[in-house]
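Have a look below at one chain only, the form predicted on its own, in structure tokens format.
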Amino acid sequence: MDKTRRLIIAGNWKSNKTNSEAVALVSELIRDLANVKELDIVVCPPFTALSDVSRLVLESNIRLGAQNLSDAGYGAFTGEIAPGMLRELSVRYVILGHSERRQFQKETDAQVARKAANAHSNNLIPIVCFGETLAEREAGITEQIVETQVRGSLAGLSVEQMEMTVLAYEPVWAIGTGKTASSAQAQEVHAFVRQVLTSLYGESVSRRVRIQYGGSVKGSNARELLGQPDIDGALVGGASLDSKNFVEIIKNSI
């Protein structure tokens, strides 16, 4: 697949797996995987997994990330993770703002951006989601929640960050619902998003950053979505779960 920016696929596991379900998971994807080399491949357990699969997966060609961080360091914050804890266990990634959080946590853009921020400060790569729900596509207002979204959350964002920062498009009304959107409704919202990203950072960081989608992507979906020029990579969840479905969305990624 001829693609400028490489692609990324990462699993989003949420609240699922034992540590042990982890490792055999994760031993699973380590041997199906290992010649895969022509895009960047993911895994986001649980908290309570990340050091044992970190000692999996360092030599391997699948890099670590966490499901959240804090927006500050260490200190009286009962219930965070400091980036530091997530450094020394060779995390590599940190999925942001993820629509669940702003929904149940009532995560805002502004605390986004500053969990972005801390994560670059500490040599950590955010991935950023944006989404909207059922009723704001309906509404016809899809466009205007992206753009907040985007701008709210990259907010105080460098270029030289912005460029190692990776997007994630997940339309709330397909995140674990079975509804996917089209290939041709995801590549207009992706589009719109690099637009937005050079109106904010320039033509050449906007190519260069890499947007991925996410909701209800699968193996039989994966190669056309992935296929659309402004899609950039996958944020899978339920279907990362299982070792066969996700080796498969990422083998039909190439």
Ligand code: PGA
Given for the second form:
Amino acid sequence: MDKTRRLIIAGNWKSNKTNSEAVALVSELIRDLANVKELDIVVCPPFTALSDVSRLVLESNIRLGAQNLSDAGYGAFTGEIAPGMLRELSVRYVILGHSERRQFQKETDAQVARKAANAHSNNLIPIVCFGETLAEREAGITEQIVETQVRGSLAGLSVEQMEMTVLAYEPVWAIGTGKTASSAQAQEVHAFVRQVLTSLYGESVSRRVRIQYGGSVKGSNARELLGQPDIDGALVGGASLDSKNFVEIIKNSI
Ligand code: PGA
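Same protein, the form predicted together with 2-phosphoglycolic acid (PGA) this time rather than the form predicted on its own?
Now the full complex is given, and it begins with the chain already shown.
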């Protein structure tokens, strides 16, 4: 596929896979994806598996991501993970503001923005998620919701930080439901988000930022979605838990 932005496909394993299961899965991915050079591949296991997975992917073409990050550093923050802990494990990416965290942990745009700034200050690349619910789509306020989340979650990032940031449009109604946004629906929102980025950071920055689509991506729909002009990759949940499915998505996206 001919695109100036390099595609990035990330597997979000969510709260799945024990350490030994994660080791088994990533070993299969390393074997089956060894020859892929055309795009960036990222896996985001749970924290408990990062250490062993990190050792395994070190010499491979697979990069490591985490699923969350504290908005602070080391200290008395029970249950939190500080950036330095991830850096020592060669973690490069961190998913922030996933709709499940917004819903169940009540994460706000302001918190996501603080975490994104913390990530950048520590050489981690945030994958910042946003997306509307079904009710919001049906009420015709998708753009309003997406713009508010994008502006709020990126607040305070410098131009250099913005260029490095990866965005992920994930319509909540398409996550884990088997309902994918049509490629036209997804493209429409992606193009809109790029307009918002242009108004915030100017066109040359906006053109460089990678925007992933997420929500029931699988082998059979990846090519069509990622073939859209403003869709620069995928954030994959369910289909990233099985090596065959994840490999199929990647092979179909090249
Ligand atoms: P899904 O999840 O692929 O299972 O829909 C995507 C995500 O939540 O990142």
